[in-house]
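Coming up is one lone chain in structure tokens, specifically the form predicted alone.
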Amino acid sequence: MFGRGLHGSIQTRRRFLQSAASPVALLLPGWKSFSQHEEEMKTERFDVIIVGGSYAGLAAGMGLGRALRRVLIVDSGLPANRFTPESHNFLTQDGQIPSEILKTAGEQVDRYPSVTRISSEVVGARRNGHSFSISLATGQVYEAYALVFATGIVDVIPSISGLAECWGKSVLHCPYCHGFEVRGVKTGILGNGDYAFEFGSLISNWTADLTIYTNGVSTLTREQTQKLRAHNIMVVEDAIEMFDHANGYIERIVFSNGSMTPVKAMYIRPAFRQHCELPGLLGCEMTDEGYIKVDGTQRTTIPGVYACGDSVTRIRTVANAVSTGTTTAITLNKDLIAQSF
């Protein structure tokens, strides 16, 4: 039986929680078994446990703490888009810098008594019936009936030189979150097949100087390379050598054969994997690409596991993230309120 939110004081919040509890089934590589740590601690319990303190985890955690829930956000304090010097798109917050809006965020989260938060690492999980345990790198357990994944993922990006210093500045993933700025400039595509000719078309209503770069051998078809070349975007298949830029801006690309470019920004779609691997572990159904399976209320496939932010969509704005926490909140307390009413 879900239990009902209580309020806690300020100082139940904020003060640094001892807990502990049963042995672990599921815990990251190199971490201890909450049995090692059962003796010393005490557990204490939520109403919801949110893994993951960026936008849609503290989204989440607001509508909760509204819903007059008790919730435990944690947060490692590593979001996806700390490389990025402002963020855009995102209405009363456009060209803020990241850090700046999770700071003010954190502080209207802060305002809800019953909300507590915590930075630390969640390195195991486990389901005891109708409740989960989650344990902490510092050895702390907390309990809750439900659990919340909002833990994004971390971009795999190109061994190329220069290319990570350049992540998130002039390297860029989205048009949406970044293209206004790099309007009209020379720009450049690192992709191939497929990829590089959808991407392609969408990048040309931001510049007409576009051109991709296939390192190495292209696998265009004829078709899409003549439909690119109609547009004026030409196809570059030698390999490059580096990205050389100037503090995180790129200025032109080296070729491994010793020719280089200018280029002012560039699109890349890195692989990606999730960061945290404990939804996995306990079961949650992944999609094709890699994304944690949600329906449109943001229920995973293991009952009373939620999922929001990044770790569910390859839509990666701030609104996006907001939105899917928020979403998060509505669902779980009404799924609450059906358990115990």
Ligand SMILES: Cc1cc2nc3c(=O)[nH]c(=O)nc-3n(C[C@H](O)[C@H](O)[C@H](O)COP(=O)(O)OP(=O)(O)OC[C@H]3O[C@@H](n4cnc5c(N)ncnc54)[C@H](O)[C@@H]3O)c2cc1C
The other form holds:
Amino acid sequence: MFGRGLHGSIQTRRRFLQSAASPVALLLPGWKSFSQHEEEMKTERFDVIIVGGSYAGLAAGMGLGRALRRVLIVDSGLPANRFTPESHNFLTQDGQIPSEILKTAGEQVDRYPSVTRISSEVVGARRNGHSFSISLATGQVYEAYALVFATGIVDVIPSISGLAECWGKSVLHCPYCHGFEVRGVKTGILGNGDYAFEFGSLISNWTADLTIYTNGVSTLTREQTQKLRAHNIMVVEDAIEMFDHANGYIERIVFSNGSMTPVKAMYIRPAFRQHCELPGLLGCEMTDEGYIKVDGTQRTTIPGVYACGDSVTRIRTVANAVSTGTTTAITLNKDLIAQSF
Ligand SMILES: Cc1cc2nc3c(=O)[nH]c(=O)nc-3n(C[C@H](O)[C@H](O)[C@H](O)COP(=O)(O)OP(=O)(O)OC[C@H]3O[C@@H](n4cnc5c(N)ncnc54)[C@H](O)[C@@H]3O)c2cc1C
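Now that you have shown the form predicted alone, what about the form predicted in complex with the named molecule?
Once more the chain from above appears, this time first in line as the rest of the complex follows.
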């Protein structure tokens, strides 16, 4: 566990209830007996539980902490960009080590006394009438009036030797995050068909030395191939054996036919899955692409459940994760006020 201790508040409330308990149990309507409270306090209740405490989750946590909400953030410590040595294109943190950004963010969120952070995995979630309970891998159960999923996605890297080792260093997902650092160098795209065509036109903005590797028969149309050639982008269909690299920095592609070609950077757009299956199990609708479906202000299709960051959008940047996390806090706090005002 990190951040503030959880059990202080339970003990304080318990002492208060014990001192207030009189020998004759007279209860006003709406009040609960001490034993009822004791039973309830076995499960600690928050206003909001945020599952995932990386860029989106911490941004949501800060907004809700500043709105005086009692918030629990649970994070299992596996942010998507942990493979990359430098994060780019996020103001004030350009070129920073990703874990340093998260460390500073966590320290700033910890300044808000109503926010508690726990390092663990949420393995269960369910709806109990108007509230929700979650269970951790460690067995604890917590309740809240609202849930936020800021759980990100997991990239499914194709199983070609060397590719996973280079992921985030010289095998890249996004030119806006890393294109400037590899501008002008000998670059490849691993892909085929429409996706390779679109990616090829995009990456040609950053380098004139670009080749598309289809790793098998090309499914590009003749028109697409001609257009790529007109922009000096060649298409290579040879099957790839491995990516030869030094400490994750790619040096050459080795083909199954024994030939090789030097390359400094590769772009891929891997398949992905949701990092956490719980939104789907709770009944949240998913998009055709596999994202959690949200409205323009981060509400999912289940009332009381919100989602932000990579789990909801193709716009995959730290800046967007923080932005959608902040929007979640504003929407959620407004919804909680509306319930009681
Ligand atoms: C290799 C790579 C390099 C990148 N480089 C850049 C860059 O330079 N600049 C940029 O702007 N963007 C970059 N990105 C994109 C950026 O990393 C993401 O947009 C950002 O991390 C999304 O933040 P998030 O909070 O939505 O998800 P994540 O950062 O992925 O965090 C999700 C968190 O939820 C936790 N979690 C998941 N399930 C559970 C559960 N059941 N219980 C508890 N916790 C859970 C995970 O452990 C994780 O900590 C990069 C991405 C990758 C893959």
